[in-house]
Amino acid sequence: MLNDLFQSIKIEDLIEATKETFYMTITALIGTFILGIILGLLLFLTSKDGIWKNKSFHFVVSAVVNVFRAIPFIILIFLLFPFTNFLIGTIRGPEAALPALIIGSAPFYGRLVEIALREVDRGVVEAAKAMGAKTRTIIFKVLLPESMPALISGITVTAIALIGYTAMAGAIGAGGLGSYAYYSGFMRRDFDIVFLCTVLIVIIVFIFQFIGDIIATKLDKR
């Protein structure tokens, strides 16, 4: 019965699509984490209560973050086609999806980082300042360690959004389960492929959520 239900599915293609989805998600997640931390720190440190208080710079960074957060991901992919083609040499395949995935997710995560940093006890920061700690020390020894559980929770939420982004990118040739579901499933009216790809994407989401929750729990000192 299962053979009849999933007779259109080629296991080799399904495995390859799953690998591509993991590749895009994990690679983009690393880039998003790094760029998001930088954006979040800049937003926090240049705010009115920040160590690098700078109203003009904060406004520019905040505006950039808000603009990229407001652009629908599918449109962002199209907007970045020239940049992607210049950087990667093609606009198709998993590698070509990475610039849009990172640029589309980093501003969102940057805001989550800013929120996490604002939750750090100001007394701890002030104590570090009183002991003569430099800004670099405050960032890497106080702010980031103290906010790490929230940062991990934030990157977990971002990872789940990224998985959805990879499916959208797949529909325009990026590969992965989204591409397999659209071109081999939907376009050929083989909805068993669409169904199985959906199930696999849901499972991947649960995997990332489970891992993120475990890490955040272990890092939480409360």
Contents of the next structure:
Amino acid sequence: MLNDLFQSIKIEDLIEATKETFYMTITALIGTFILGIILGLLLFLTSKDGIWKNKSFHFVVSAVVNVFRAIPFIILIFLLFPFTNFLIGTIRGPEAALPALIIGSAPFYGRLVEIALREVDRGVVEAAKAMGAKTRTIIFKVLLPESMPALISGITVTAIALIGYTAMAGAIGAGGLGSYAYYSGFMRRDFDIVFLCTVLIVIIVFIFQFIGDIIATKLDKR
Amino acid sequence: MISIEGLSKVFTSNKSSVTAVENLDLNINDGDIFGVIGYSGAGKSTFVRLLNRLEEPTGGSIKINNEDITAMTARQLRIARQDIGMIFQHFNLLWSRTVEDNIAFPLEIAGVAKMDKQKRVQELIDLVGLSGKEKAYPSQLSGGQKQRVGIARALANNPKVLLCDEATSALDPETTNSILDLLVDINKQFGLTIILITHEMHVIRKICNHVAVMESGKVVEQGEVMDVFLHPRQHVTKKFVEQVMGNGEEDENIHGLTEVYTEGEIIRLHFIGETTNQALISQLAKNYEVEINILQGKITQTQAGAYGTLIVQIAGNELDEAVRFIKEKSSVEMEVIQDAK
Ligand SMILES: Nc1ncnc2c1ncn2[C@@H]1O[C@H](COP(=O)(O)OP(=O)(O)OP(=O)(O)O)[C@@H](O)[C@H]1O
Ligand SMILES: [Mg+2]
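Switching from the form predicted alone: structure of the form predicted in complex with the partner chain?
Expanding to the full complex; the earlier chain stays at the top.
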């Protein structure tokens, strides 16, 4: 009966699509984490009472972040076509989705990083300064470790948005479960496939949420 | 020796400017425990933060052992700061690190090798009495224990100077005393100069040798703690001395006493930084045939010894001899309030 219901599904295709979704999500997540932390640090350090206080620089970074956050993801993909083509050499497939995925989610994560850094006790930064710490030491040994639980919860939230983005990108040819659901499912009026892809994506979201929560709790010694 | 000349700090915002420290001159000897007291907003925190340039001075100079802190480049200042420990009211520990890793932090900054670092951390943990808590996180410690970690951390690189901004203000009286004892201990052991900011006179009384009283950005009175206790000149200083000694109201009752206790002599004893004659009363009772009745008094302990007054009634056959002993053989000052004879 089960075979009957899902007869049109090729298990190899499904596995391949799931792998692609994982690949896109994890690779983009790593890129987002790095770029987002850089953006968040820049926003935080150049702000009014930051170590590299710089009004105009802060304004520019802040404006860029806000503009990119304002662009709907599907439009961002179109906008980035020339850039992606130049960078990856194609606009199709999982690799081609990465620039848009990272550029689409890093500004969002950057804001979350900025908020997390603001929550770090200023007294602790001050204590590090009083000990003669360099700015690099303050960043890597105080700001980032002290905000790590918030950085992890932030990246979890971002990961879930990112899974959504991969599905959207999939619908215009990036591969993954989004592609599979759209081309093999929706276009062929085969709703079993759409349904199965949905279930798989929900499971993937749950996995990311679960892992993120565990890590954040484990790191939080407050 | 720390010499501060014409030190000033003006905070300027868009509209207004606040002078937090104004043209301040001060000399602090090596190995001293120097207290700075003042009411909220007097500029104490600003002053202490100027010393390691957490706040940039707007004028004046600070020399620590002839090194001009104010003239240093950012790089020189970072090195100099490794020689100036600092502890804070709210401890400012890294919650993400264990006790031992918090203490190791300044050693990491100074680039101490791993083996030496471990050894030093263990030494410091033993010094501040936190053995067994090495792997605990700050959130698992009491306030007093957190401040001990703060002290160990501040001492890690063997600084010459320790700055304390309200280091005991977040602690209960009992814990405050144990932390103050630890500070005295460290001062004696390592000859470390301690500059201690507080708004509580009993902290000054308990551990400081010198004190400066601050009011609206200026030092209005300074000197040896005992002198300032004995002869407070400014109104603020008198207020602070009263925190510890009461305000002399009890003197009004003396007339009442003289009416009730009519036998022998009623004598007021002044203990002024007494270390040798603290046991005066028992000495008198043992060596002379007198009865001593303590009527009233307030004695407090300072770094220079006992300080305060005691009103006693002395009666008995050897009254005159006992009184002569106080006058001639002891360093306790004496004043006869009433002679019944
Ligand atoms: N960053 C700042 N910007 C503007 N004004 C400041 C700043 N820091 C301190 N001040 C002002 O300087 C004055 C002295 O403040 P400071 O914190 O040194 O006082 P304090 O004696 O330490 O008081 P408390 O006992 O409450 O800690 C106050 O009027 C305060 O408002
Ligand atoms: Mg203060």
